[in-house]
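Take a look at this single chain in structure tokens; it is the form predicted on its own.
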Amino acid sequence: MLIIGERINGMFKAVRKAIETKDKKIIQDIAKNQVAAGARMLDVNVGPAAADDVAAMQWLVETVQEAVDVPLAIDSAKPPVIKAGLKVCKRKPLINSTTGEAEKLNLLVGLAKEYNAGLLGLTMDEKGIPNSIQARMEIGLRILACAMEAGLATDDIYLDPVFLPVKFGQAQIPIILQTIRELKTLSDPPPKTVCGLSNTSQGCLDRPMINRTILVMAIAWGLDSAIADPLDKDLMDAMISAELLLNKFIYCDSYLTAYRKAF
């Protein structure tokens, strides 16, 4: 299970002020929190940040690679932001994110083909997120066709059902963990699932209990990876115990630590 640490991010306080004070220490030391926590890749995005923000994007970029040495996902609903952190990644990126849009859909597999990029592409379009298993369905086989065509494998392509706040959307939940299974019958090899984990807990009194048992349910509709907050020890406690009783790896009594230790 790919983790995707969330935490830099301009929405966040702490972050947003390191951004606008260039303060390289406060952003290092969440990187390397989430790294050691279990992160294997962390989501890299300036948000409101910045009046710059190709110019901030940059400089996150830079600073989070100085620190540690993992793979970045490149997060902006702006392409020239986008662009910006690609051109400074070191290791192989994951644009995050396209959608259906024609026009959005083709500029970013443009940009993951030029600068070897994998991208998460969320089944929605112009129309909004879709309601059904057959809408979504019809979405992720035009990311992925649009993607395939230019050349990226299937390997570096991240289908996203879009989990909904459980809040305001309970009813899509069911939906949405059927959605992931469906999604891997796309292609052959399959296309990887991700999810935004946190959306699902939006607006609910126990978050990290919502988070936690929603990742165990989607990993075993087959989720391969999830941006999270891998600073909740329960949930990534959650996470191990449930590969291992998917069979993903040889259970010993430490398994925790011998899961941990292995990354």
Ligand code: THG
Given for the second form:
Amino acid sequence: MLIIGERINGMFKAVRKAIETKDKKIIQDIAKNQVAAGARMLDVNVGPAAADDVAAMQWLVETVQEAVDVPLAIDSAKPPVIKAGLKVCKRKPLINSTTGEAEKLNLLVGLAKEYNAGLLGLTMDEKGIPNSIQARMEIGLRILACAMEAGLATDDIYLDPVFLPVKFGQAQIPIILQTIRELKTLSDPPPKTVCGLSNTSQGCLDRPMINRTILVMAIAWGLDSAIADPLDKDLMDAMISAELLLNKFIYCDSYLTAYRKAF
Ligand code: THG
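Having looked at the form predicted on its own, could you now put up the form predicted together with the ligand?
And the full complex, kicking off with our chain again.
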């Protein structure tokens, strides 16, 4: 399972401040800690408040790459900000994200080709986030078809059913989980599935418990990767245990340690 570290995001106060003051050390420490804890890719998002977000993304990507050697997910709702990140990426990036909206989809598929990047698609469009499995699937198929037609490998296409806070959209959670399994049936070989895990617990009291419970369930439904907090050790232990119980690697008594050494 690919864990994409979520913590380099201007949504967090310390990160926002570090971007404003150009404090490299704070960003680089967060990057190193996430990789040491098992993140094999890092999400990079300048946050909603960044003043010059194009320049901020470029600085953030360069700063992270000076500290760690993993590929980056370039996270922004704005294509020009994504492009600024792609331009300075040293390793194969993941575009995070497109939606099913035609203009945006075509633009970002083009950028994925131009920069040899993976493409993450949210199953939402200009009408918003759909309520049903079927409507999410239609958008997922639209994104997958457009990307494959342009020549992207299925392996480089990640579909995200858009995890919502349980506090505000409780009835959506089982629908989102079922969508993961359905998305895996769209093609053979299948696209990859991904989610923003911590969305689910936003505004809740016991966030870590909700995060690790939904992660284990989502893995059982076919989740391949998650933007999540690798510094949450209990979350990582739950992820490793779920993979063990799904027979993804061979059991030994010290499987938690063994997994951390091997992956
Ligand atoms: N799908 C994709 N990309 C995504 C998301 C997604 N990127 C952003 C987000 N969702 C995933 N990353 C986070 C990062 C942080 C939090 C949630 C998701 C988070 N932040 C604290 C909060 O909102 O309470 C910030 C407050 C703080 O601690 O300072 O929970 O779904 N493709």
